[in-house]
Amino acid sequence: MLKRTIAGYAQPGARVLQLGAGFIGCIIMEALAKRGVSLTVVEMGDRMVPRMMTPKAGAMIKHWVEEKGIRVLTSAGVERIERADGGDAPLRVRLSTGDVLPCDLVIVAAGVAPNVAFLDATPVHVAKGVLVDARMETSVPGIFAAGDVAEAPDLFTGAHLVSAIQPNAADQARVAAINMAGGQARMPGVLAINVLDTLGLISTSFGQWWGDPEGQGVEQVDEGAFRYLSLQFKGDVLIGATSIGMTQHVGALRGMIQGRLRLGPWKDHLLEAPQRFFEAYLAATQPDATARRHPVAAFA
């Protein structure tokens, strides 16, 4: 039924308007795209895709959106929603913003949280999610939790956090099984992970991309190309990248991250050139055989 309701609303030319412009929405918004309708994304953040991208990549892939003819409005917010009188539109949907806007459908893209309310009566310890330590054991020992459900210590600040997407499910549920059967594993630490198709433009983001105060980080701008690319470091050791417009080697990027690698002399390097981030990765993961392949790479 609900299928049938959208399929009748969200034909071509209909006035959709889409609360959220996070990971979630932009998945929505491809698919409304697609169907040719008159799109009006509202986002509370300042950008586009703000839990994912920095204030420099949001706004790219803001502008980019826009170029396909959909309307953003970022920093706003639903006031309110309610039956038109008389008009050709059922909805008109009031903003923070002051805009009035007549639409035929709403859609509520407002991210995803875990389910459980089912643990209220239990002594097992929940926050945002179940809070579970490197063994994925929850406060309750003998019970542990795995996957979206789980909310896990991070990689570099050990600070808890869900992070729902299917990698970190993958190795939280190996962790767990082991320990379950009474193995001895540990998670090295959740990392954000996120690679996202908008409209044709894909962006990445990995680790801890907002960066550190006591770290360093780049940027490579080019506005015009659709192109991005930001590097954060703390000491030697990347924590946390964000791409835009790019898809060869973006791979390394996470290896490097999660792996946490030592990348010496070629920390400074990057931050000169930050899109030889595939060398350095060679260099730290194959440091012979990338001495044997580019002799005067390392530095002149």
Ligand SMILES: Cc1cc2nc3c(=O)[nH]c(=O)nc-3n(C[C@H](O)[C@H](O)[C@H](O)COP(=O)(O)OP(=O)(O)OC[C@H]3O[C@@H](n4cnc5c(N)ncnc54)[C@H](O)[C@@H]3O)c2cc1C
Contents of the next structure:
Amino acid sequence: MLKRTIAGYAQPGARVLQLGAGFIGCIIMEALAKRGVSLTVVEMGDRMVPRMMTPKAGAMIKHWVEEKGIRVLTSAGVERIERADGGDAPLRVRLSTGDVLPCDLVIVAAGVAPNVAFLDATPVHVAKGVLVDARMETSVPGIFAAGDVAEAPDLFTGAHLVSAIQPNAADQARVAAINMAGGQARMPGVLAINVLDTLGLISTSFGQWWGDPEGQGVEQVDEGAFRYLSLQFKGDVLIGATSIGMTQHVGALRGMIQGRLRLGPWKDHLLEAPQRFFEAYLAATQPDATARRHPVAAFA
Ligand SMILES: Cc1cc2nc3c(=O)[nH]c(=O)nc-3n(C[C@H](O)[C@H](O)[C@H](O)COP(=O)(O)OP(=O)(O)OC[C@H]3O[C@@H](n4cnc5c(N)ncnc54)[C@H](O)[C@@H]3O)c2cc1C
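We have the form predicted alone; now please give the form predicted in complex with the ligand.
Okay, now the whole complex, with that chain kicking things off.
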């Protein structure tokens, strides 16, 4: 007898429970929604995408998803998945909230973790991933790590961080390879870059998007239009940003953060009018051209 595939279970109307509303979970959600299943998403964090989005942004994404007919339970953990004896659903899922949900299919989207167990009995230092310095060298000279398995210093905080995205893997691999070949190369630091499409709603976050206790920040919210922008500064440098519903110029946010551009008087202008970030970017990177094309932007 043929085993049923996931597609076989995810028929229109099937009760599907998805564990996790992180980056991967949001991608999977789109495919499930298209199949017309009755979808419940269970997330232990207090909001959707909690490790990439501010509380407000996570709440707005939740609202968007719920408007598409998906049930989202936050601050709720899956405690047990049981075979149901009797009833019309094969599975029963117990949540930390006390709810018990009958399900036809459970999908676990709880993120990725570096597979580092093979280093257990070695002198290579491991935390969540393999700890490396700016040269991508581990605690054992001559042994290097790069990509999803590596835990490297963050651009702003210096704290070690696994940044599981492709551009980071490529940059780190290049630096590791140069050093392994006897050259001298250093990573300026890991920059968090998150770009997510949740059922058509684009959201991004960059750098230290949660801000700094000694810094300043601003949030601009248009709930009805599902537009949101948060900018976080330390001194006159933009250290982090979060956006929803913006597809134009978000690369400038990344450029300003990664380049640690000194924004001068533009910092205060952006605290008043964060949507003008692209003008600030031009003023900081092409001051002469900006003064010619955007006289209004020349005040910075
Ligand atoms: C669903 C999904 C969506 C993603 N979307 C994006 C995106 O939109 N943008 C983005 O930038 N990044 C995205 N990523 C992340 C991106 O895929 C990774 O950051 C990138 O692949 C990391 O490259 P890597 O070489 O470090 O690891 P991998 O690509 O995982 O390569 C590691 C390889 O090593 C093999 N391996 C592991 N252990 C062993 C072992 N003990 N012995 C031998 N081989 C082993 C694995 O099988 C694998 O082939 C996504 C990832 C997932 C899972």
